[in-house]
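The chain below stands alone and is given in structure tokens; this is the form predicted on its own.
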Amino acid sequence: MKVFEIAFWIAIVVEMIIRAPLNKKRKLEKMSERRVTTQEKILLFLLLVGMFVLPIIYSSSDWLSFADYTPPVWAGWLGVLLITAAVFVFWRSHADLGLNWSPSLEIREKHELITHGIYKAIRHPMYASQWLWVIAQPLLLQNWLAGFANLIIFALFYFLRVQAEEKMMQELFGDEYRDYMKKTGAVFPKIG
């Protein structure tokens, strides 16, 4: 159903609107360190393909129609619910993180450890948002390529990136970050 496809593109636009002002301000900030590897550049490029390029091809042409499938209608509505939750968590994490956000592993001169708001419960809400997104995408874009490519690429990105990010944060904030790790979950709140 086209309504699910439209929900996907509305979510893309909303995320762009959320990120645009921070991205503009972020570029004016001074960096003290940047840890961008070739592996990360390749994975970020593949994420762009999975999240934008394949969905654009799917939505604007019949080139990928050979890989279409038809799940039950409730699955599409579940996708709408999940992508709405993804956008909310994305917004909340940007609102709480502010200028400490960057698309790659970077340390600002005035970098702070954020432990309030959504960060009080989870260390990586932006990744939590993306997990919700990549689960919603195949429910909204009902195509094996446009729907599932982002899930596969993001899973690989997540497991490689989070280790490097946590290492960087421990080096920067030391025991403060290690204590923070004990109190919070990575992408889901700790229970108990």
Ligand code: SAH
Contents of the next structure:
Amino acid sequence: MKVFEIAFWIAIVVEMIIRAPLNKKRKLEKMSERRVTTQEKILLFLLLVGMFVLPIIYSSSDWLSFADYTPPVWAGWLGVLLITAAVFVFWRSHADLGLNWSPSLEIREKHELITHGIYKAIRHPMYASQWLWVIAQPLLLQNWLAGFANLIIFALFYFLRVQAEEKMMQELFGDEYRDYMKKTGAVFPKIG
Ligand code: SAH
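Just the form predicted on its own so far, so send over the form predicted in complex with the named molecule.
Below is the entire complex, every chain and molecule, led by the chain shown above.
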């Protein structure tokens, strides 16, 4: 395994470690709103394919080797830098969102609108972290399928999810969320 491939798998393990305790605790929470459509389930499944299944096939067999490419070495190091930033933003957003986190569109009975920490600057730091990740992935896994599938799937997921999520948040938190939207950017901080 090459050093860049190893960096990718280390990042996956670190993200699993960050998420595991929260995932366990949130299962005990009572939910007051759940908006999980078939479209969302399909997209979450495709994300799993892009983030885990294709990379596992790439790293454990030569089935995908017909789609390999060789970028310059600096591209791999740029990938390491980007995935490190992705994991850092992922960790910060979990620390700030706490039990309000959910893999799908859900609101718990005790849901709080988080507007502090990294959420003070941007509304979707977890998705920002995922953008960094999907840009890093084709630099680390140098294969058209294992590298790029996740980028395409996530781009589609992002635009559909953010629309539905912000609609839900506005319906449930009203002006509080609308005011919050005025002060923040989606994945880049608002300038000025
Ligand atoms: N879009 C956010 C959160 C992703 S997790 C991010 O990228 O960081 C998805 C869940 O987070 C949704 O079910 C929603 O209930 C919750 N959520 C999103 N923004 C929130 C906020 N500012 N405060 C509390 N919960 C939030």
